[in-house]
Structures are given as structure tokens and as C-alpha cells.
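For reference, the chain that follows is the form predicted on its own, supplied as C-alpha cells.
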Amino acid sequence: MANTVSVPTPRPGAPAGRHEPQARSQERRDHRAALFFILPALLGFAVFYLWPTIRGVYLSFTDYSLLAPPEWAGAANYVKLIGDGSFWRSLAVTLEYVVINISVQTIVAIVLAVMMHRLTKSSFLRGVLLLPYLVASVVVALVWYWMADYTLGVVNQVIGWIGLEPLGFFGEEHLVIPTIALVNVWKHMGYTALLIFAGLQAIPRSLYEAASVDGSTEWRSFWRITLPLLRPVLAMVLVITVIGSFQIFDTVAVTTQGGPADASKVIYYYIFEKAFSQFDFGYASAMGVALIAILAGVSLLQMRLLRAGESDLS
């Protein structure tokens, strides 16, 4: 009679070779591990991020003014946010700002990129795009203030050298969010270039070989090829400067202090006002809230549209 031997079937996924119990063992090292290297960053999470948003949720359901304890208030402050014609001003004007900057600052990257990865392999250029980024943005506000001014800036000495009249760049109510939203697309579009270019690189150059022999063009292979691929990374680039462009605050307070006739009045500048010169913490949590909720569903939004976890090249 023949002796059978049975032998252990490995657990799926553990690691070959290695006993189930060992496995666990290296399995709990390394979630020790894991949690060691992430507990800095999850405790600046917490201080910085988690305990002020919790405390900003309890502070817009009372009456605060900083002289005294908060006082319950109930839904009063979401009340009056609800008729506050200023409020919906605000946020008509952050969202005129969001539009242009997007629209523009999103092309203008898309065209580098391209230009960077099929014109050129140079890093200088690729550092020269980045150089705007890293400057800070108060400094960019007020270099370009000077540089707009309606009577000295060399823009309009530009402008008057071609025979045309000064224009009042950061003092016309038509023209003051425009010129504010140029003004950061010039600083995050090499950003958002690199990040976009990023996303070039992972897509096969064989594609572009194969379409060439069929005889496809550069603009032809540019939407057939480069913008489907390229459409999860546009829906993360997408996320992110919207979300940054609806917190835009240094470029307003540096430049306009939301004037003219609060023309270039956002959202952030409204809530500052609130709290810092009003001293209403109540109301301009309650603020701060809402504009939580309206980011995080225009975010979900955007990426259900641009189906930002799925990819064509998979």
C-alpha cells in the first residue's frame, strides 16, 4: 500500500516559499513600518487639517466674535448665508475668476506639454516653464500690479507705443478679474505643463509610430491618440486648479482689496473680511463650511464626467 503525503496549499498571496504563520508575522512588521514612516504626515493632518475643519463646523453653528465664548445659534447663520446678496456676489465673481483661469491656464499647459514632449527632450526648458511656480504669489501680484499701472507700468507704455489707449488694468470693474486670472495662469501653467506632460510619457510611443505609417498628422494623431489617453491625468490636473482656484485670496488682497466696487470681491476675500475685519467667526465659518460642500461636490462631479479612475490604455 502506497504512503500519501499531503502537502500545505500556500495561502493565495502570501509569499512563496514561506510558512502561513511566518507570512502573518512579516505582515504585521510591515504595517508597523508602514504606520511608523506615515504618523508624521497623519499628525500634521490632524493638527493642521482635521481639528481646525471640525472646529470651523461647530463655530458656524454659533454667534462668535472673538470677545467672548461662542453662544449657540442653531441653522441662523446658514439662514442669513441663504439671503446674503453679498455672499452669492462673491461667489458669482470667484467663479467668473475659476472659469477664465481654468479655461486658459488648462489650454496653455496642453500646448507646452505637446511642445515639450515632441519638440524637445531639453531639462533647462523644461526648469525655465517651472521658474514662475516657485516665486511666491504675493511677489507676482505685485510685480504685475506695477507693471499694469495706467500710468507708469510698461504694459500701457507697451500699449501706447502701438497707438492704443492706456487701460486700467486692476482699476476697471470688466477688466480687473480677468487681468487677476492672467496674471495666475502666467504663474501655475508651467506647474500644470509638467504635471500633463507627466502623463505624456506613459503613453507608448509605438502608438504614434503606427499611426504615422497610416499616415496620420500631428493635429490628427494629437486627438486621436494624445488627448483620449491623456484624460485620466487631465481629470486630476482638472481637480486640483479648480479647487486652487477657488481659494484664491493673495493675488486680491495684495493688489485690489476686492475693489473696484467689489468687482474682483471672491469668495476667500469676503470670508477674510468677515472674521478678520468684522470679527463675525460665526457667519464666516458658516461661509467656509458652504464653500466645503460646493467644492467637494464639484469635485465628485468632475471626476464622474471625465471617468477620472478609468483608463483607455488598459
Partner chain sequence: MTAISMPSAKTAVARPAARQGRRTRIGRIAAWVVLWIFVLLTLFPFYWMLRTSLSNNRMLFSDPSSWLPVAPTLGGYERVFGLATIQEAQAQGGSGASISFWLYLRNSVIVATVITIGQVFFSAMAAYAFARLRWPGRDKVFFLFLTALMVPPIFIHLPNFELMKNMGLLNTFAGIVLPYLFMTPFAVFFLRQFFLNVSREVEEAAMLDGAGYPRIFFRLILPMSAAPIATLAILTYINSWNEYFWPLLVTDPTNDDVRVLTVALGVFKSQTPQGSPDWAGLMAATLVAALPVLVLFAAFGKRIVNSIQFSGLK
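Form predicted on its own done; form predicted together with the partner chain now:
So it's only the chain below, everything else dropped.
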């Protein structure tokens, strides 16, 4: 993949034109300049991204509590992982979150994006809808924690007006994950809509005009033009949002801390707990590796299913 964009570089020793020595000194100057420009970022990347990744994989094969040096443990952490009910439980909880979060969010975002596309060019509206995305997830979590409070929360006041009993959104096992999933739909719907909207703008308006001349309704144009042509963009958006969704942490950490009764203990929170409450870095790393594998698998599957690379437009 990387090779497709490579720029031909004159090889040292190959005939490089009229003034060979000059070209070579030019090339050396180029390399020196490149080194100067890339060095800080490369250093940061190597120390804080690349090395930790390698180190993390190594740690996943060790027994490590931070106090003594890591001890090689072979595949012990992975064996433990397979038999760890809490791990599977946390995966199931995360999956429930991802399914609710992504399905609602994607549908809402498509609706919003189509309305932005077909109704108005107002960038003010787009901006307002983006606002929750820009606010810290901690802030979002706390505001909704308050609004969904059992006794004083405004959401339960509204539910009371309709004549229903109040709901313990963050306090009941079967409600806590749907609640957190919807809170993050609120946070991300405008952002996702904006990404889809960007894809919509690539669809030529002439197609809609032609369809409308032929007597097609908006509804029909949506199913026959918008959705099929949007598929590659939608696939990309889904890959991005699903990966993000699996990494749910902040909302859980400030509101329920995994409770009640581990009903909201998502995989990220479980890893965090293992590493920083129980200082089992080896095991936490092994779960991290498992998470990477899951994310890679899910992304590949999505790309396959949605045939992300192909476009109907060409």
C-alpha cells in the first residue's frame, strides 16, 4: 500500500542527470533537511507509540505488578483469559453497548445528514448539532447523570407528566448500558451526521434533479440514489465509529464505575481496573492484545460486508 505513493528517488550511483556530483550533494542536503524536520515527531512516535505497543505485547506474556521486574509467564495470561468469566461478561456488556450505540447513532445520523443535505445549507445548524461532540465526555456524562437522576432529574419529571413511573437509568442493571449508549448517541450524532453529510455532497445533485423530473419522490430518491451511493462512505464511517464505540470508558468511569453489579463494566473499564487497582499489568496487557484482535477482526468484517473499497458512482 505504501509503495503506491512512492516518489521516484534517484538512486545513488545511478546516472542522475547532467551534473552528477551536484545532484548527489543536493540529495544529501535533502536527506539532512528531512531528518531535521521529521526527527521530533519520529522520536515522539517511537517513544510513545511504537515502543509501548511492542512493550505491551511483551508484557502480555509476563507476570508483572510494576513493583518487581516482569517475569516471563508464557501464554499463562491468555489461558487465564479464556477461563475468565468476568472478561467474557465485560465483552458481552461492551458488545451490547456497541450494538445499541452504533445502530441508533447511525440511523439518527443518516436522517440528520439527509436533512442537512436536502433541506438547508445552514452551517449554523450543522455547528449546533456538532456542539456535544466538542464538549468533554466527562461533562456530557455528568449532565446526563443529573438529568437522568431518579428523584430530581428532568427526564424522570417528563416521564412523570406522561403518567409513568420514574426509571433508575443509571441504577438498574438492565437500563444502565442502554442509558450510557444513548447518552453517547447524543454526544456523537452530530459528528457522525457531519461525516455522512460530507459523503452526501459527493453525490451529484443532477441525479436528484433527473429523478425528480422523472417523478420520483424524496423518499424514493433516498432509497434508490442516496443510500446505494453512500455505501462506501457509510462503511468508512461505521469502521471509525465502531472502533471508537468499543473504547467506551469516560462515561462509565465518572458515573457508574462499572456498577450496578458489574452491569456496566465494559472491557476498557475492566482493563483499567486490572491494571490500576489490582496492578496486574501482564493480564491487563493480554486483554489489550485481545481487544486489538477483536477490533481488527470487526473492522475487516465490516469492510468485507460493506464492500468499502468500491463505489457505485464510477
